[in-house]
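Just one chain follows, in the form predicted alone, and it is written as structure tokens.
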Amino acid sequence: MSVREEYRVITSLTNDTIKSVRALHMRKERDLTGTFLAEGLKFIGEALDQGRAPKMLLVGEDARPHPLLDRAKTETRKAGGDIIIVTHAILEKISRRDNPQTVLGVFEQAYAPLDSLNPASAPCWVALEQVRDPGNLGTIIRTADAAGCGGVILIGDCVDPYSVEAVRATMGSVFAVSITKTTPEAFVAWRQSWPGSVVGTRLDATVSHRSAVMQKPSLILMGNEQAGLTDQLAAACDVNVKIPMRGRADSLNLAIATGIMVYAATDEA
């Protein structure tokens, strides 16, 4: 079979297909078609572990073989997706870079109900009302995936977990990693069932976050970048805990300290 044969090919910037792509930089057109994109080999590589075949594939002509691209042009073509050859300038106007991946693939968006949770089945989850960075949303699930979390769980408006930022910013690890959107009234009701600690972060907190006890699975919330956790969700946790600062910055990064409490409710020490 030739290569024209199994593979679409595609050298125009007004071609309806590429349009579609470069338009999933809007949250819009990703809530509306319920994809997302995701750039680069090693993405894909990450993607295909999981069981998750791109629904388009997009090599560029200059792509260099590679057993990983052989795999995920398979894989695509199992699943039914289409795969498209493109130029050097498709990929540069739909990655937004100059210097652009050679392999992007659109994938469908995943999100598990809330109420299909299984709470024993990690020691630890991540809870994240308003965040509005998605570089930092990004970084939170990547730090989630390495420290064995089982899922991330998005309370009221929060930034688009899927949107190009965000994906880049997880570094693969939004394929592994669960994630739940609810309404802060859904996920107070919720927690009353939860099994082990729920324990929320705020500057106003008394008790440090070394000291506090954290029963296994602990349920980790941490509040919006600047306004920090509210107060009725501060109310529903077992405990609230304040990272020390013993510098003269009176705050961290969310993603950094959502790492710090992620690593001491999972310390085995």
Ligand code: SAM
Contents of the next structure:
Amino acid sequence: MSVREEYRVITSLTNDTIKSVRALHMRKERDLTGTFLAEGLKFIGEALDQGRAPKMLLVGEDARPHPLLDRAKTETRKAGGDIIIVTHAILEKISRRDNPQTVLGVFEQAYAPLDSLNPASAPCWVALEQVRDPGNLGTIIRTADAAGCGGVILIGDCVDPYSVEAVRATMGSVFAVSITKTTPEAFVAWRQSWPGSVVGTRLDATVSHRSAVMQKPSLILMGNEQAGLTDQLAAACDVNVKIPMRGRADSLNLAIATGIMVYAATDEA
Ligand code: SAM
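Output block for the form predicted together with S-adenosylmethionine, input the form predicted alone:
All chains and molecules follow, beginning with the one already shown.
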């Protein structure tokens, strides 16, 4: 049986299902549906490995056969999701790219409530205050995954971790890292029972990140790209540290600084 016979096929750009998938570029639609878009077989494989089958699998009519694609179809169907064959033009429209991935998935968003987190389950956790750049957030989620962090906590008004740009920057780690949303007030109250060190990062700190005592599990607080870490959150930390700046740059990029901090906090040496 050919692919076209076996699955629903959509060729019209104005089809309602295609319109609803394209709308996932907008935060309002993602918030409303609690879903997001992930592009490419690598992402879909990461999702399946975490037991997260897509609600909808969109497969380009020119997609090459691949064992992972077969697995994705089987698991999507088993989980009651839709499998739809689409044209290259539809994939281009959805992804807003000339060279789109040939397989896309629509997935349920997942957030771990603050009080469900188990600090002792990992040596390091990351908390971000009002992160605004989706590329930074995606890169931080990827880095937190690579460094073996327990999760990423978003404090205050942050960019959506499930935006298409943020998800792309995670390279699939969006499925592996627990993500939590909270307010500054709830975070400050919750942090009181943190069993290890709570470490803030500030350009005006006098302690170097290398000389600070970081008792595991470390909870690393990073500030907003423009304003930095607020006084309210800096005051909630056991120590505030600075990564030495040796040249003329007055600060590091947020994602780079986070990488330096989480590897310093998880180093065994
Ligand atoms: N103008 C902002 C300020 O005064 O904090 C710069 C913010 S910086 C681009 C974004 C975040 O990256 C900071 O809030 C901090 O968490 C982290 N960061 C950047 N450079 C750092 C450094 N040298 N030491 C410690 N943290 C740093």
